[in-house]
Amino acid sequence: MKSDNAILEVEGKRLELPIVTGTEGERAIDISRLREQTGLITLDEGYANTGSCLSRITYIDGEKGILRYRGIPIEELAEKSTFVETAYLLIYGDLPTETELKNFSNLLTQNENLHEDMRHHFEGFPYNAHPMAILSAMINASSCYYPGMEMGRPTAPFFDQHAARLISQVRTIAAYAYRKSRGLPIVYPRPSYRYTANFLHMMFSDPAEDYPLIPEAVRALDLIFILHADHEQNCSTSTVRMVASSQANLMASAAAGVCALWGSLHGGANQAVIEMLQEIHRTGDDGRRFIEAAKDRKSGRRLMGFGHRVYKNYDPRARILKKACDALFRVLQRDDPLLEIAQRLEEAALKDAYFIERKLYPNVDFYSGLIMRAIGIPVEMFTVIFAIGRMPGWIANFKEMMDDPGTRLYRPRQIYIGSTQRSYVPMEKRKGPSSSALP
C-alpha cells in the first residue's frame, strides 16, 4: 500500500491529505482527520464515493467487469472450485490444503443440525411468513443456544466453530423455513451428502422418498452460491460490518445482513426479476412495453436485474450465469417462456440508448432466478439462496474487522437540515386539525 498527498484548500487554509493506494492501484484521499483540521466533514449520500475500510478480501473493477476473491478471478473459481472451498478461501485468505479442506468440511458436517429446541421456534411463525424474516430471526436466535457467543472478539477455536455453525446451519434453517411454509415435515440433514446436495435433500426429500439429485442441478446451485459468496462493501456487507463494529456477535451481525439483503434493490432483486418476467408474460407484452415503462421515471418501474452501483460494464457473474442457465436448460430439456422473455429483454436493453448511456447491464440477479426456477426452488426462496451464498463473505468481513486491533465503532456523520432551535408548544396551543376531524 503506497501513500501520497493531495492538497485541499478550504477557506484560505491549505491542507495536505494523504492519498492511500491499494494493491490494484485504487486510490483514495484519506479525510479521517479533516474535521479535526477544518471543522468540515464530507457529504456523500448513499456512500457512492466513500471507502469505509481497507480490505484484503474481494477486489472489483466495475469499469472493466472484474471480480476476484482473495486475488483469484471469479471465472476460475466458477470453473474449478466448490462453494465450501471458496468459503474457506474467503474466510481464511488462501485456498485450503487437502487436509484443511477436509477438516473444514467435517466441521460443517458436525455443525449442520440445529439445536433441537430451535425447532419449536419454527412453529411460532405464520405459514405465509417470508423465509427471509424467518432466516434473520433464527440466525439471531441461534446465538442464545451456544456458549461462547458472547459479545466482543471471539478467540480462534470459538470463531472457527461459530463460522462453521453459521455456514452450515443457515442452509438447515433455510430448508426448514421452506418446509414450514408448505406445511411439510422437516427433513434432517444427511451427513454423507456434500453441502449443496444436502440443502436440496432437506428442501425436497420426503421422509418416504429421497429427492432424486441431478448432478448438473446440484452444480448449478453450487455455482450460484460461489458467485454470491462476496462482493466487497455492498449494502448487506456494510450492514454486517456496521453491526459488528459495536462488537455485537457474529450471529447478530449476520442476522442484520440478512435484513439488509432482503430489499428488492439488493438481494431481493432476483425475486423481483422473476415477478417482472411473469408479469410481462401474463400481460402478453413481448418486453417492449416494459422497457418503455422502465425508461420513464414516473412509471416507478425499473428493469430488474439490470444496473449496478459498481459495475458500469457486464457484471462478470451475470456472464457466467447466462452460460450456466443455457447449459442447465439443455440438460434438463426444459422450456421456460420466461427465459425467452429475459433473452429478448436483454437484447433490446443492450441496444437501447437509455441503457447504453447509463451503462446499465445485466447484473447477477438477471439469470440466477431462471436457474433456481428450473431446479424447482420457489421464488420466495431466491433471496434466501443469495443469503446462504453470501454468508462466507459476511463472515470474512467480520473476521477481518475482529482481527484488526484498530477497528473503531462505525459512526458516520450528517449535515442537519431540520428546524433550528424552537420551543416546546403545549398541546392546547398547537395548530392543526382537531382529533374529531381526523379520519
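By rigid core we mean the largest C-alpha set that fits within 1.5 Å across both forms. Numbering follows the first chain given and starts at 1. Computed from a predicted model, the values in this text were never measured in an experiment. Compared with the form predicted on its own:
Superposed on the core, the two forms barely differ at residue 209: its CA moves less than 2 Å between these two forms. The rigid-core alignment places the CA of residue 90 less than 2 Å apart between these two forms. Once the rigid core is used as the reference frame, the Cα position of residue 120 differs between these two forms by less than 2 Å.
Here we have the form predicted in complex with acetyl coenzyme *A; I need the corresponding form predicted on its own.
There are no partners or other molecules in what follows, just the one chain.
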C-alpha cells in the first residue's frame, strides 16, 4: 500500500490529502483529518463513494467481473473447495492445512446442537413467523447460554469456539425455524454428515426416514454458500462492522447483519426472481412479452436477477451457478417451466441491444433461486440460505476489526437541514395541524 497526495483548496486554504492505493490498484483520498483541519465534512448519501475501512478479506472488480476471497479467484474455490474450507480461509486468512481443517470441522460438529433450553424459545414464536426474524432473535439469544460472550475484544480460544458455534448453529436454527413453520418435529443434526448435507437432513428428514441426499443437490447448495460467503462492504457486512465497532459481541453483531440482510433490496433479490418467473408463467407468457415490457419504463415491469450495483459485467457467481443448475436439473430429470422461462430470458437479454448497452447481465440471484426451488426450499427460506452462506464473511470482518487496535467507534456525521432554533409554543397557542401531525 502506497500513498501520494491530492490537493484540496477550501476557502483559500490549500490542503494536502493522502491518496491511499490498495494492493490491486484501488485508490482513495484519505479525508480522515478533513474535519479537524477545515471544520468541514463530506456528504455522500448511501456511502457509494466512501471507503469505510481497509480490509484484506475480499476483492471485487465490478468492471472486469472479478471476485476473490483472500486473493483466490471465486472460480477456483467453486471448483476445488468446500464451504467449510472457504469459511476457514475467510476468517483466518489462509487455506487450512489438513490438520487445521480437521480441527475446524471437529469444532463445527461439536457445536452443531443448540443448548436444550433454546428449544423452548421456538415454541414462543407464532407458526407464521418469518424465519429471518427467528434467525436473528435466536442468534442474539444464544449469547446468553455460553461463557466468554462478554463485550470487548475476544481472546483467541473463545473466538475460535464462538465462530465455529455461530457457523454451525446458524443452519440448525434455520432448519428448526423451517420445521416450526410447517408444524413438523425437530430433527437433530447428524455428526457423521458434512455441513451442507447435515443442513438438508435437518430440514427435510422424517423421524422414521432420512432425506435422500442427492450429491448434485448437496453440491449446488454448497456452491450457493461459497458464492455468498463474502462480498466486500455490502449493507449487511457494513452493519456488522458498525455494531462491532461498539465492541458488541459476535452474536449481537451477526444478528444485526441478519436484520440488514432481510431487506428486499439486499438479501431478498433471489426471491424476487422466482416471483417474477411465476408471474410470467401464470400469464401464459414464455418470457418474450415480459422482455419487451421490461424495456418500457412506463410498464412497471422490471427484469429481476439482471444487473448488479457492483458488477458491470457478467456476475462471475452466475456463471458458476448456471452450470450447477443445469447439472442438478439433468439429475432430477424434472421439467420446470420456470427454468425454461429463465433460460429464455437470459438468452434474450444477452442478445438484446437494450440490455447489452445497459450491461444488464444475469447475476447470482438469477440461478440461486431456481436451484433452491428444485431442492425443495420454500421461497421464505431463500434469504435464510443467504444468511447461512454470508456468516463466514461477517465473522471475518468482525475478527478483522477486533484484531486492529486502532479500530474506532463508527460514528458517521450528517448535514442538518431542519428548522433553525425556535421557541416552545404552549398548546393553547398552537394554530392548525402541521403537515407532519399524526391523524
